[in-house]
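Take a look at this single chain, the form predicted alone, given in structure tokens.
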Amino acid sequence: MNGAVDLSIFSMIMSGVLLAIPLIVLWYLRTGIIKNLLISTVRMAAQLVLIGFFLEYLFRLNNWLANIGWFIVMICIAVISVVKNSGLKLNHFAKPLLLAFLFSNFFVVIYFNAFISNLDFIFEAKYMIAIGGMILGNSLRANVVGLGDFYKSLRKDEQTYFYKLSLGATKYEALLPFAKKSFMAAINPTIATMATMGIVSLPGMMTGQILGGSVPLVAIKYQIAIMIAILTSTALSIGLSILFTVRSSFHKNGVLKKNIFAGK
């Protein structure tokens, strides 16, 4: 099977065609996003471009080294944005988050390449960084929802939370149903992603792997594996995630602090 067909200019510029049918709607419905969507746009097309050559230095590179520093780069990047679309504060959350990202995608990374790659290098740069790159942003997306909606909700029902410490319970006890809650709001898109996958989607890895020549059932194998090694991450992630910021978000006598939240 041949790879994918290059895009040519006139491709790209048919594709920038295409995105005035969103921005009519918007201009249609007075949303007054129409000048972020296309900032955004165009951030991404340059990022995308910049990353890309970066990508091919890197790939040609093949260093162990650069390979991991660079997936930290990634790591701490997604930190910033979690923390930053959740309400809270960096300076509080970054430390306990990094430690979170840092053991849940690495650890899934490095068992994707050497047990279901199998993989004689296991640090091998377009494994590592486009497997790594697609499991990274599905914990990061988990943890948007996940963790804002723990500490938004409780900063709502701080009562419920309080009742249940006057009943004797543990700060950990009294936290547990949110944590629950949140918990189950991350990661039940991706069990609902993974439910209706090949009937009513196709998954961005397995159609990246069809253009790219590989035959279907090869395509088919690694979405499942990946897909499987996402809901991993997400679920470690976010577990993670509560449990470490958890640890230095209350004062001693167990009352959230009012300092985390952006703005405060």
The other form holds:
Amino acid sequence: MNGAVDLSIFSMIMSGVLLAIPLIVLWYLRTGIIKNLLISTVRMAAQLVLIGFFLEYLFRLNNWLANIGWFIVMICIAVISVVKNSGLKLNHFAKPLLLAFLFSNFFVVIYFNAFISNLDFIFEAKYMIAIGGMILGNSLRANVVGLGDFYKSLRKDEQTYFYKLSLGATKYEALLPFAKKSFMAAINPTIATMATMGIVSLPGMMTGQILGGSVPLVAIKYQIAIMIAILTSTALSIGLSILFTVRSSFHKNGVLKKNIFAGK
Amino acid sequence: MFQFENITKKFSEQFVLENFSFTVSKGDKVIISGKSGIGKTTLFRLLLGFESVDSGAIYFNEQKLDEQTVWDLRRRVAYVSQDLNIGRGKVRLFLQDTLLLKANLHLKNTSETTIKEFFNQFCLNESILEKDIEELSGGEKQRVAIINSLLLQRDIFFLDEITSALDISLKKTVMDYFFQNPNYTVLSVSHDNYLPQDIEVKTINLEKV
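Next up, can you give the form predicted in complex with its partner chain of this protein, since the form predicted alone came first?
After this comes the whole thing, all chains and molecules, with the earlier chain placed first.
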């Protein structure tokens, strides 16, 4: 592998010039989001530069403890992001979600590294951080949809849930229809993406590998494996998140605690 | 069977139930009345443990209702809610799901004939079994919910305005069915004036307690 062509300072300036087009359109439409766009661009650049230096260091060090440690940091940030974006209270959900995410993401990454990539060193930085990041990013998206939907529909359709309890259902029996619906909402986008993959979009991982010098036939093998890994970790994490958070989110009489939602 | 002992509960902004005591014995027929918004439904929610009293206690068969014992009550009472969001999907599956709950497993062999007899009793066409709940009219949903409660073969009923979408002759059929069975203990919220004849009825008027 030769790796992708490095981008010179000139190249980076040229990509900045490209930004002028959306800026002109936004200025013309007087949308008032120019400031946001500029801030986002600067933030993105600064974050990526820092993470670039950090990853370069981490990859060179390639110490299993450091790799695992960084992956745990990534998981923590993902969990915080899930809770914040689904309108739930952090101090209530952090612990059970962290457990669900640690288990599902570690399991899939280690499995991938050990049995699919067939690595001798299963905590190899490149694989652990890159594959782990892709899996984690998708768990995050799925859980924002799924977990948020689960608790919001429970609050909205409380009557239906109560009705089921009044028929003699246990808490879990009464929650099952809600869990099913939220699970589907979380996992359907991944299934839809899989069905159009390669035709509608060339996935990021394949693009990266092809630019990095892999032949397309190697890239697609990885892509197939990673999609299945993503589907698995998505299903596992949303299932476990619901299961683990349900234990502490209800009063003993089966009524949903009202203080688990983040206030305005 | 039920005993309300010095219950205090703030129902709504305007209305507070204060030091309310009442006893319901086996076989009693109780009508709960009072203008809309006063908290008639809340009374059922208190009994079913979906809300709790501010002070006082409710007893069910001499046992104080709390976070634990309320689960037992939910397995012994049949509740027909005023809210018609009873579930989704085909009516047949909806009725089946109820009988497949762990608490109701002893009823899982309820025959098709039993179900159809109830449908005839309450003038529902059998073809409704194959329809989606969402397709049904209010009155049809109401009767499906009533049948669902009867299939549980329990003998205590909490009925929350269960005839509001029914015409007068159906109202009569439904009310007579519950009120004329001496084995049934019935607590019923109703805005309707119809009351089965020759039946002794206790009344809780929330405006006067």
